[in-house]
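Single chain ahead, written as structure tokens, the form predicted alone.
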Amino acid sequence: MKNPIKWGILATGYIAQKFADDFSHVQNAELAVVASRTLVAARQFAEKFSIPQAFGSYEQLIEHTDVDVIYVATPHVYHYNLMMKCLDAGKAVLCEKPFTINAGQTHEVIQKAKANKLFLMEGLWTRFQPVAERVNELISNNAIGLPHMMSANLGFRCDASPGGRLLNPELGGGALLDVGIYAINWAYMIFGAPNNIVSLPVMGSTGVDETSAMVLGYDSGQLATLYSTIKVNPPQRAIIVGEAGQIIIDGPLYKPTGLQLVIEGKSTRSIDISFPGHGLHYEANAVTQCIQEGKTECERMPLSETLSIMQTMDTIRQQWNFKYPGE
């Protein structure tokens, strides 16, 4: 038995709480320390999730000697600077999606990790969940024939104040980086990087994208039509259409729990794939295993694909003439 990998968590918000809540399902690892912008918040989080140490600044955790890997769970705009500091301090990093605000920042962080020979991964947790694995297995086994097209809807009605994270351009707000990335991730899992991108947004009063439609095209003739929104509650669904059938994924695409397999001429087969917790432990287990094996990146979420997805989102925002402050 190898020594357990010691984790630190930067930030104490919603997704950090879900991550910590799932940690009982992570093997060969322990939550060692948490940091927030205030010591009170850090101590409350530590008490809730039985974490031994709490710090009132991110820098204290980053410089802490008894941590192997840091989970960065802050708002988007802080990812780049915090990851660079973590890597300079010799810490491996798992960073929540979106990895950074743009591809230029992503490239710099990747180069820093490679230069320092440290593990680095984007936290696109869907990649590691059972439904994603089952979909990849069905497609690899030619269950629906060659996939030709897919559609995906993802979003929710945001009731936050204009100054809240989701609607605030200063914090990297908007539907694309928050939920659209999941739809794009599914397209990448099925078809890879697109050769052609066409998109159209609906911009809100705060200056961020509240709804968008995207079409990703491929040289082989495949198409992915994707929708993201923080304006309304759309049907949460993805449909992958192949020459011999379809895979229908119902429910939130960031953590689906089942699918339907529709083969032409046969009865529809419903497949329930429930799992314990929130589903974040799958990526944490993968990171822990990679670090124990001395790897610097994970095959299921390679850094080249993180960069490519960010380049795709950059292209989409360029079509909208939408830049974040400071870009």
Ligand SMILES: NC(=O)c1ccc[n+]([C@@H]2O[C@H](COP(=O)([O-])OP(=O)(O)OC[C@H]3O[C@@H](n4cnc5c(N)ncnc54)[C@H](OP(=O)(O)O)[C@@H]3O)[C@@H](O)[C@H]2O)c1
Contents of the next structure:
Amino acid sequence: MKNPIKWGILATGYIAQKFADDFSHVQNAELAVVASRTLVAARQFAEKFSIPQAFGSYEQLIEHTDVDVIYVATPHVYHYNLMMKCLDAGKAVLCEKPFTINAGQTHEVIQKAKANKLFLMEGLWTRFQPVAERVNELISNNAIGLPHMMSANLGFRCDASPGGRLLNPELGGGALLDVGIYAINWAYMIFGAPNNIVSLPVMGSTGVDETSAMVLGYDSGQLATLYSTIKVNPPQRAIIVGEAGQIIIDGPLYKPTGLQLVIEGKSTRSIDISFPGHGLHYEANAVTQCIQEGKTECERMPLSETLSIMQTMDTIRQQWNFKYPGE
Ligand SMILES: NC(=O)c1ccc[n+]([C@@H]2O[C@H](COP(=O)([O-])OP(=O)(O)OC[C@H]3O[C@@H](n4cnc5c(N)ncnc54)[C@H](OP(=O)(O)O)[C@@H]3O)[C@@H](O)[C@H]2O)c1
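Got the form predicted alone; any chance of the form predicted together with this ligand too?
After this comes the whole thing, all chains and molecules, with the earlier chain placed first.
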């Protein structure tokens, strides 16, 4: 039995709480330390999730000698700097999606991890959940024939303040980087990187994309149509249409718990793929295992795919003439 991998959590917001909550499902690992911008918040978080050590600054965690991997869970705009600092300090990193706000930043972080021979991964958690495995299995077993087209709609009505991370351009706001990335990730999981991209946004009063429609085209003759929004509550649904049937996935597409398999002219079957917890433990287990095995990358979420998804989102924002401050 190898020594447990020691995790540090950087930031104490919404997703960091879910991550800590799921940690009881992670094997061969321990939550060793949490850091916040304030010691009060770090201590409250540490007490709630029984974490032995709490720091009142991110730098203290990054420089801490007794931690193997740091989970970065701040708003997107801070991911780049924080990952660079973690990697400089010799720490492996799991960073929340979107990895950074553009492909240039992503490329630099990947180069740093490679140069320092450290593990690095984007937390696109859907890829590690039972749904990804089940859909892969159905497609490779030819259950719906060759997939030809797909759609994915994601979003929610954001009632947050204009200064919050979802609507504020200074914090990397907008639907694309927050939820559109999941729709794009679904297209990548089924068809890979697109050859053509066409898109249209509806920009909101704070200057970020509130809704958008995207079409990804493939030279092999496939199409993905995707919507993302933070303006309204859309039906959350992905449909993968093959030559002999369909896979229909309803519910939050970042962590679905069931799907329908339609075999044309024959049957419609509901398949349960529910799981314990919120579903963040699947990626945490994968990272823990990779680090224990001495890997610097995880094959289920390769860095090349993280970079490619970011390049696709850059292309989409270029089509909208939408830049973040400082870009
Ligand atoms: N995997 C998922 O399903 C999922 C879901 C939601 C979000 N996310 C991703 O996770 C990241 C964080 O999202 P979240 O919803 O957890 O955000 P959040 O609730 O606003 O929390 C973000 C945390 O980041 C820290 N922070 C540092 N600088 C900040 C600033 N200027 N303004 C606000 N917070 C600041 C704060 O922690 P301290 O006060 O402790 O320093 C804050 O609690 C985003 O990149 C998002 O895309 C992923």
